[in-house]
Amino acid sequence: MNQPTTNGHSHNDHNNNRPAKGKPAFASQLKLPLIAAPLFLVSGPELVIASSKAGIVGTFPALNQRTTEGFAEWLVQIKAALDPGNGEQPAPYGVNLIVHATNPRLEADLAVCVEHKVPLVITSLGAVSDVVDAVHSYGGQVFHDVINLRHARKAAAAGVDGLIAVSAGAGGHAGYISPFALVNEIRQFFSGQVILSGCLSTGRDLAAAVTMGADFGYMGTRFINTQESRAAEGYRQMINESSAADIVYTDKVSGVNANFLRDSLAKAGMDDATLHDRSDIDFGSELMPDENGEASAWKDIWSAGQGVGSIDSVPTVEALVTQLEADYRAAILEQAATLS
């Protein structure tokens, strides 16, 4: 588990902020390997304050804020949230930024990441070595969505500090590989942190994931059915009462293949017949939120992953890490009790 931070990358070796290796400072800080990962429209400062108190990493998109100068405003209340004002080390939290072209807020949502000093910042959709080095200037940490061997090169040599797996299942824009094949075929060659994204719920899921190889667990559709996210109704709802049966994925709404609903798709007048590959790729009109806080591609049509089978609540934030953690420990230590 205690695996080197940095992948061999002499441009970041200058870097005296943050640790040459073993799992990064906040690490100690967490009661569970875990991330609840940045759903957009969903998570906002509610969500991570919780995710981030009860013991765990919480994270959001940038672009869930309309505005940059909203996403610092978020960014402020978060900071003074988890600050526990005793002198001890803040709990840790993360934020998303898209790293593509067609994304007009990227420069100035990473100069609001640097100048708050946010411990993780989660990179989509493109790995840039200035995007890395401008986190690394404070000492935070850089992980980055990869759903393939060719972009996890491409990340690991643009010096990230960790690689998300987003394996098949995952909800969002998903993979298309076994965690099994994806985890080890990136620990060949990457000797930095591995987060396994893709059909997490429980507990025993996050116990499996360090089991085979993976640092942290990546957990997102189960955290849209929590109390503190800004889901509507209709959505956890539709969560609870789906399988992995009723899982699409299609490229239709983005230009990504991503993991959605069924019935949001169907609602949306989008049916099986219509669901035809497309090429462009426009996160600057379809994924941006509008003047009210919504994106119109996303906002009636629900993403999640094939985990939806085993989520059929919605508890709080901290009964549901208390959970995880419960039914984590009673995974490792019934493997551990086999050994004997």
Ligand SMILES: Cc1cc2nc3c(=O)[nH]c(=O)nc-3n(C[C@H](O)[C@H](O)[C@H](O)COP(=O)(O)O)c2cc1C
Second form
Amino acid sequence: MNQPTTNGHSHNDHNNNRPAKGKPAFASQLKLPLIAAPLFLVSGPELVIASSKAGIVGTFPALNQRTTEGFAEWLVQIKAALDPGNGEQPAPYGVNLIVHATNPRLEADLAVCVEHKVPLVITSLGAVSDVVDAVHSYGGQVFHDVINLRHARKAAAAGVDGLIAVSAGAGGHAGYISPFALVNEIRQFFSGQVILSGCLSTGRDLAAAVTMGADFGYMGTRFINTQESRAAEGYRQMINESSAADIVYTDKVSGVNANFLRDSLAKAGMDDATLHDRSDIDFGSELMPDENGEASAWKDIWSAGQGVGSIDSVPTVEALVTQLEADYRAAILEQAATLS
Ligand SMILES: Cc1cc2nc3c(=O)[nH]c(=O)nc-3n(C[C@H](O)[C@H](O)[C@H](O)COP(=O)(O)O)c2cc1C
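To test you: the structure above is the form predicted on its own. What is the structure of the form predicted in complex with this ligand?
Below is the entire complex, every chain and molecule, led by the chain shown above.
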């Protein structure tokens, strides 16, 4: 019998794919300790399948599908593509759920995750023990993204397995704290997995993240510029041509601070002078495709992190991961050599 304990962990963790506080079992299946971050409107099954097949963890937001039924269909497609068919463990993948009162689909989408035993559930905004317990019931892992210590402590108390430290300069709803400060302070009280998010674009960046104490890196913007992403051609081109100075951190698009490409803001009529004040925060509409499968602001106002300056190509995911791995290894070997 799989008895839950007060911290949400079950007694037979070692049997159900989820060591209590060590690396998740899926880590041993990976080529690199890297998660391709969930990207609103950008990540679909193609990107997830290519990422997970390449040896990292592919993920997508459940809300990238307009309905819970459509979301379930994507899971079926992803699972079929990742099943090696020889009885071996399929490559891991993950789903992002927005845990907020304005997301009417949370309960139904969570039930679909449980039904399909999604290996990694990434929660945003709310960290609640009910969601954690539901995912733990089948041996899944919950990683929760946070931008500060207050949120990190709340999520740790809810029993999450990993904390995604979203630091300054990240794409999407970025944080404002230095990655060094955020990772070190989280480490002081949290013994689970720490995943660093924000401006990681190269294999060297990933090696640096691991050196500073992260268990995994989390790359968003880098994966917008891949063949398998759903980003518009103009979006990818703008990323190729941009550097950190072209990223604007503003709450004027949706009421929540996020990083956007300056030229896409300008095309939507928003420059420094005309960005108007909006205080209405409603993730239900901001992060939910409309009846045409498209979403409000984020369709034409393009988000990206400050790591854009290191991106000037649109490779296949497989080619990208091969390059990331080569650079990651080279960086670690160079570091090791400095000790001798
Ligand atoms: C276009 C875009 C869409 C995003 N959508 C989501 C989302 O739906 N859910 C989520 O948890 N994070 C989302 N993020 C944040 C990423 O998951 C990740 O934290 C971030 O991209 C990492 O920083 P980087 O872009 O500098 O690598 C998004 C980021 C971008 C750039």
